[in-house]
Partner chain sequence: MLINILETAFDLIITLNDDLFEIINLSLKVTLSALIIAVSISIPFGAFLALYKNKYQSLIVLISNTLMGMPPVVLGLLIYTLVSKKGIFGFLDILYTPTAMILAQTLLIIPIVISLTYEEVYKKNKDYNLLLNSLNLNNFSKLKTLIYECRYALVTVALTGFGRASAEVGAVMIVGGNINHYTRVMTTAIAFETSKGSIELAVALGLILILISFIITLLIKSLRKIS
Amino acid sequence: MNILPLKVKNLNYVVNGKNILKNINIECNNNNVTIVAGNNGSGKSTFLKILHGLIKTQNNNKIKWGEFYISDIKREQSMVFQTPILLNRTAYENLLYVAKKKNITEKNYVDKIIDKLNIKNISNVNTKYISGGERQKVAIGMSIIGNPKIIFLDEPTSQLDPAYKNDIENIINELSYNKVKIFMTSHDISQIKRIGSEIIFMDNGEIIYHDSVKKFFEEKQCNLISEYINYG
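Could we see that chain alone as a structure, in the form predicted on its own?
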């Protein structure tokens, strides 16, 4: 199944008369990590949730992944939030729950995920007792069960210390290397430079820049983006 290019045509999203997203038009062929950036309130998280199908709009048919609509590829994608949503169970049980929901019966499947993410030391610990970085690792582990083709990450490292941030970035890079399409929001300029390939920059619900990360930092930008780069 080829899920690229992603094509979005004339997408708008209105809540209580307020335009949250305005006339979004993009075509994305980039196979690597796409960063969605912008100041707070620019519409980044909402955009990701709509691409994922978590927020339904009246014109979701304006979004196509390859030849497919969101409803056609729901099982091919997953999302990790800034504050992970985990069950009040052990890390192992959280992963096992998702594996069962996806009808995965492979022996030791969850153990392989645990080994892959290096979280064996917390596998039998209730997730309410583990650190923020460990919770994020468990959430990413849940998101990769079933080998999705697309993963959305909403500020996955914003509350983490440098060591866990490095661990998560390494996981993201490995996923991308293995042909998983990553869409990720981030405010961290250094992080964008480290792992981003393509960038979509949003302001007030509109996309005002869409190109490679390399060009984003090398080209002369408008005042808004220049300030974002200098102070981000």
Second form
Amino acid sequence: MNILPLKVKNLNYVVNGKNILKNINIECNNNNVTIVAGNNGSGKSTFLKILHGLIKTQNNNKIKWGEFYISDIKREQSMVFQTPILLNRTAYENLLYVAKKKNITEKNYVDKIIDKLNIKNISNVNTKYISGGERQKVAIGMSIIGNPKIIFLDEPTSQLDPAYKNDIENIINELSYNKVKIFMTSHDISQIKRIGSEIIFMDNGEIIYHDSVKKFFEEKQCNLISEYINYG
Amino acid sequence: MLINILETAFDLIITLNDDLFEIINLSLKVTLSALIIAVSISIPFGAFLALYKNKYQSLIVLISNTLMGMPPVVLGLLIYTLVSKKGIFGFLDILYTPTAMILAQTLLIIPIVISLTYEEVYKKNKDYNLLLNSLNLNNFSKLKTLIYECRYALVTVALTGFGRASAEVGAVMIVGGNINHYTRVMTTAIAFETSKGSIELAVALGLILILISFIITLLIKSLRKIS
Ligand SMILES: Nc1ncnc2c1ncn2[C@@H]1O[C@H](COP(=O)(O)OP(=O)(O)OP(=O)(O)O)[C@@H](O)[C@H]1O
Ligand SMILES: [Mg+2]
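Starting from the form predicted on its own shown above, please give the structure in the form predicted together with its partner chain.
So here's everything in the complex, that chain up top.
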């Protein structure tokens, strides 16, 4: 089952007369980590949600994952939202909920996820009481349940402390090594350098750069991008 | 004078006076039956309305919201015309029975529970629909999850319905007829006993009603805290 290349042709997304994504055309054949970067409001989260089939655009058929349309492979995808969405239950029960929905019957599966994410200390606390960073950890745990083939991570480490950020980056590298396609937004330049393989840079609803991360930092860039890099 | 009445009323309550007990017992039976029927229909239906957008949805919600404010006595009148001898459901022969009273209270509670459930589930769906869609759930699973996530709020909704129905007098008076030992409930008994001048029993029942309302308020308050 080959989900690459991802091809997007002439994708537009308009809400209330506002053109949020403008004529997006990309072909992505990179099977490592793809970074989606750009200033606030440039359309990163919207773009990921569309690739995940959470937002219906005027024509979703303009997106193909290999041979597949989004609806064919939605169950192979998962997403960590910029603001993690957790159910009003304990962290453990949130993970168990996702495992059940993915028809996972393996005993101790959730315990393994809890170990992997190192969140034993909060596993029996209702998620409404846990901290922002802890919410991100639980959401990341939920996203890897059931071995999805594509994972969208919308600023998944924005609230994590340095050590934990490092742990998550290791998990992301491991996923990527195991052939999971990762799309990740980040404003963290050093993080982009550490784990990114290719980068899509967005500005005002358009993709203005799409190439390897290596080139992104080596080549001379337009003012907008070099500012983004310099301030980062 | 007032002290004497209260004293007798408390006496009636503390000694669990037979008449008093019978009336309270029937009231609770009628209202609880109505509540169970109404809730088991209205919670799934209200949640369904919140989840499925279509052109009838907003109309149904509008109607439900309107019916929520309908005076119970009008509802009683309506049911009366339907189940009285000449009505189209006259053959059921349920006028002046507890069944008719349960029917009236059920219909009274249904729009309340539908409208309030709709609101709660609609709000929750806004918070959760990205996650539920991301998990690729079918609509039935979404509905189950949202109802579960609203569980505390929905108990509050049910309590609100219970409070409304147990305090209501017009509808059960019309369709129940306030028949002694058969269809006499707390509210109709209060109206009747007062008009008859035997104020002590009425006051005793009034105190019980206030107590019930107090308990419901307490429950709702503590539910708000945990949810
Ligand atoms: N439903 C909507 N209605 C109106 N405007 C919207 C809607 N969704 C997104 N937008 C607008 O589209 C633009 C892109 O939003 P998006 O969330 O994709 O940005 P982003 O690149 O993820 O930004 P950030 O870095 O702040 O997360 C923003 O200007 C936002 O206000
Ligand atoms: Mg965003």
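Here the rigid core means the biggest group of C-alpha atoms that line up within 1.5 Å when the two forms are laid on top of each other. Positions refer to the first chain, counted from 1. Here the structure is a predicted model, which is why all the values come from computation and not from measurement.
- Superposition of the core reveals a Cα shift of 2 Å or more for residue 130 between these two forms.
- Once the rigid core is used as the reference frame, the Cα position of residue 79 differs between these two forms by less than 2 Å.
- Once both forms are overlaid on the rigid core, the distance between the two CA positions of residue 119 between these two forms is 2 angstroms or more.
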